[in-house]
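Single chain ahead, by itself, as structure tokens, in the form predicted on its own.
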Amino acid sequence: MALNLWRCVMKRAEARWCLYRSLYNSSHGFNESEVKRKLAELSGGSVKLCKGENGIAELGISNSSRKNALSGTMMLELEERISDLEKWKEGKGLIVYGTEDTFCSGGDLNTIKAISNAKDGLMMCMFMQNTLTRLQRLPLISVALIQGKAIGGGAELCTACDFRLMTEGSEIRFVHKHMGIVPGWGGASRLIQLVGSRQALKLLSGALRIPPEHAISIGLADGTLSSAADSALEEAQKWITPYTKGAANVTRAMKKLIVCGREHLFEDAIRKEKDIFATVWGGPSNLQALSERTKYN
């Protein structure tokens, strides 16, 4: 009996590890309190969370003057909203979207310039990898509703969701190459999982614009919505509903199975992505791009 009890405890611990454990802590040189302090000084925009009685939450990215780019405070708010969702026992689904007919254009330029040195850039990289990995591991079926553009870090953000729905005229684009860097929020590792290494190399090295039809054909997107901007959220709700029907504990258990099955060796790949990111962040090409461009679109 004692052996069975021990096995039960270990299984529960393993399940919790798959879902909530952060990639980085102080043993990896990650100073969470320090990076949060610096990000808190870089304000602008907001990240709103609305939980529905149907068990489907809506997470809204809003920074209209910056094409919904993430400021430092928005990065902190995103982490706080995900912490809230981790505790939401009645939750079954999540829709991530951007306001003003734009998904997200990555990191806010003022924030990026303020942390353009190698040390701060690496701390931000680890913070955002922790945050988006926790988003991906949520026991909720998640959908990124892509209206307008999902660029750079915004493209990385949408890969942290289980599904991607695109509206007509929208696009996903990994523009990191033009900014003299590589993905650092886990987007490259997730992109390879979604479309394979050959397609991922094309999309990253070519900084290609990916419209809905192309995204669907390579497995990056799961559908195109024809709704106008003001009704796209309603259509996304209808799209996700069949997958979230039934008891919350069953839906959440299904998602936990997928998370644990997908995680094998993923942490090794995403940590290596962080190491490669550190070799170009704050380098000559990156600094030149920051000095020449207000924002790459």
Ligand SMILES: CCC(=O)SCCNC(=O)CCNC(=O)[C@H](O)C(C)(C)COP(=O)(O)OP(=O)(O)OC[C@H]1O[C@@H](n2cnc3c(N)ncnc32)[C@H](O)[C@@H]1OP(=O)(O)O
Contents of the next structure:
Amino acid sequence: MALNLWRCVMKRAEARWCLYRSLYNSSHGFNESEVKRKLAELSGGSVKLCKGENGIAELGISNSSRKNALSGTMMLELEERISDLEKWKEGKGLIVYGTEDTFCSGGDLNTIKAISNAKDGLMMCMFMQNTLTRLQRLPLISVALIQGKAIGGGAELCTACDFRLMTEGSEIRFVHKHMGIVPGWGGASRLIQLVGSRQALKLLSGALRIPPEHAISIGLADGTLSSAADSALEEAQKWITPYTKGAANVTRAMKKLIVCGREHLFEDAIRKEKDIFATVWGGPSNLQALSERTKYN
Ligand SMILES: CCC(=O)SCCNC(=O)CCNC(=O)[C@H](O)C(C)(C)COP(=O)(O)OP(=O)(O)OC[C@H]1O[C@@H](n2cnc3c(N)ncnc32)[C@H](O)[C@@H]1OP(=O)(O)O
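Following the display of the form predicted on its own, present the structure of the form predicted together with the ligand.
So here's everything in the complex, that chain up top.
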């Protein structure tokens, strides 16, 4: 009876959570089907998702002839993979990585050229903001594993993860200024939240190269990985494990608290904290812990 009531509370909370995932819909002038049709014509590369039995998924950006640039079809695939992750109730963590020697070289310049008019550019911008905001709001603890360069939109993509791990010799760089543009995939707003407005202004207006030590010193990155390229994913899995250990519903509830605290005004956030608290209180993990009476000394 108590467990059924708890399941009911949890189902309602999950449903409410789904309501505020995307930023734009038709009421904002966003025509999703039209932008999807255009992006589908701009092909190359792929975005692969592998969901592990340990609750940690790996999302691989791959476009080997273009340094993992995101083509139109890859933008669509990225959105599909995020939809898949939103439905993955056993999930606890996510590692986003680039195959071979680059994290991501940003938007595919061929795709960008094909949609360089104002209307298409704005639609693509809203599509990518929706996708990366949904990535950031996933109830999974996410890590961007940066091997090689994260450039332009690639730098924006890595800011949508909770943590950034960089291998030696890697680099994050917002090169938008040199392209005569500014970030539009939400990268500037997220960068300000991560490093503050003064640092963000320096990084964006100087299009500065950000190596691992600099990224760590300003709070943009969370660690440097020392492993060789082929074992970096394994090292990232080890790094994330202390944060994802334990019951999925508790890890997911923790991440939801962080999203609420970050995105809502204090009063709104603290009310949402109550709703999320109700999804774990009296649940199986809680009852188990009560019966074990663990000490933390
Ligand atoms: C949303 C806003 C945006 O993201 S705007 C896009 C910002 N990105 C860029 O401008 C990236 C430009 N590319 C570069 O700076 C270099 O190619 C980087 C990524 C540093 C790699 O240098 P390097 O290791 O010397 O390789 P390379 O230049 O020979 O490149 C190999 C092939 O890949 C291609 N490539 C690279 N980046 C892109 C891209 N974003 N879109 C399309 N193609 C890209 C290069 O053109 C090159 O192709 P090819 O072998 O000459 O045919």
